[in-house]
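Only one chain is included here, represented as structure tokens and corresponding to the form predicted on its own.
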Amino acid sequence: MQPSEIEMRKAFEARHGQLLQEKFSSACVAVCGLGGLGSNIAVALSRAGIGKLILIDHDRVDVTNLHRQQYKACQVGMYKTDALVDNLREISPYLSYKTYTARITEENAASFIESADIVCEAFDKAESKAMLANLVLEKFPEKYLVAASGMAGIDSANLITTRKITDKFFVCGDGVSDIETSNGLFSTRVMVCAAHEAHAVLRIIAGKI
């Protein structure tokens, strides 16, 4: 039986405490790409209790997807937007979740993100990468962005680490492995540094960042 709102609230102060729950559930975060990264940050993020999640991405769930990222085999051909939201839903219902089912460019990603506090890089292509961290350090200077860059192929998980580039721009990454000269990308690697993105997320709600 599912639980209620409220025994759920309570479930989640008494793992973080009132006044901290009262910060993440008053949160906004924008994700911007809902692959390997990005369904799994929100994952981690729906599980601490945010208080809404801003999810964008245009692609569908592919069976290729399914060894790294948060969706199930029966939504395949699904867009990750819908499926995402589905599976956040059975996590934690009473959250809130805003979907743009849309390619981020540079022209309309500031529609997308201009409620976020904080927002979330979960590209794949450098380029995309990079047009995102100019664009909200450039036009959103008060908005934290925590961005990767690194995490591809079977090396060390412990090589990835959260880095502090400036008061309010933090990458997560090996910052070296490349998946054009890796071997791949390994579902272990991904989910750990998703995890140092949304762990560097709860730290600047918590204000301990």
Given for the second form:
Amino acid sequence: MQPSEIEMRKAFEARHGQLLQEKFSSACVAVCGLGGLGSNIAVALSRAGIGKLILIDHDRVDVTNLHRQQYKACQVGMYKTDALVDNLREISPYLSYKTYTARITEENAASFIESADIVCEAFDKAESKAMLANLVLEKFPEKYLVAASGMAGIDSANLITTRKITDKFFVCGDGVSDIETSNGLFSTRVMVCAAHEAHAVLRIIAGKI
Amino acid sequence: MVKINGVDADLAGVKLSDYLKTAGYESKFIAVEINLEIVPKSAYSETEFKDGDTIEIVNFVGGG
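Here we have the form predicted on its own; I need the corresponding form predicted together with its partner chain.
Up next: the whole complex, starting with the chain shown before.
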């Protein structure tokens, strides 16, 4: 049986405290890329009761995504935006979800992220990561940016950290484990990095970082 | 003296673009902050390290 909106709000408040939950509920976070990082970040933020999530990805769910991304086998072939929102609505039904099924470029990024307080970079290609980081830092200095670099391979998960670059820019990961030179991607290590990004978001909203 | 990614370096007067080349960075994979301000890519070749600068170079690697 699905709990009511009031029951879920009370449960959030029981775990986070009423004051902090009010901050979580009024926050808007953009997740750019809905793969191993982004789908896990979105699930974590949805479970935390972040009021509005903006979810952006151009791609469809592929069978090779299922080992580390928050999709189900029956969703292969769906747009990631549609599949993820279906899953998030099952997890946390009373939040606001806005999706854009589009490839994020320098030209269109601003229109997707302009209403977000915090932007999560969750791409897989290094060049796309750098593009979005530079764009947010240059054009949206008022926004917080949480990015990721280095979570491929099967090295220790303890090497993954959150590094504060400025008061508004944080980078999670080990900084070096490149998909090009590391052996594969492992759900556990990618999820650790995604959890670092999501946790940085919660700490930003809580004013603790 | 400047500080690059937390390490002191005797590089005052060096151009950012020259340093990046020497250190092996590719500009399409990085973001650079000097004294907490982002340096636009278009300014890499005209930006010179000054004594006391704190420089952070974030190098992005693939995977996600």
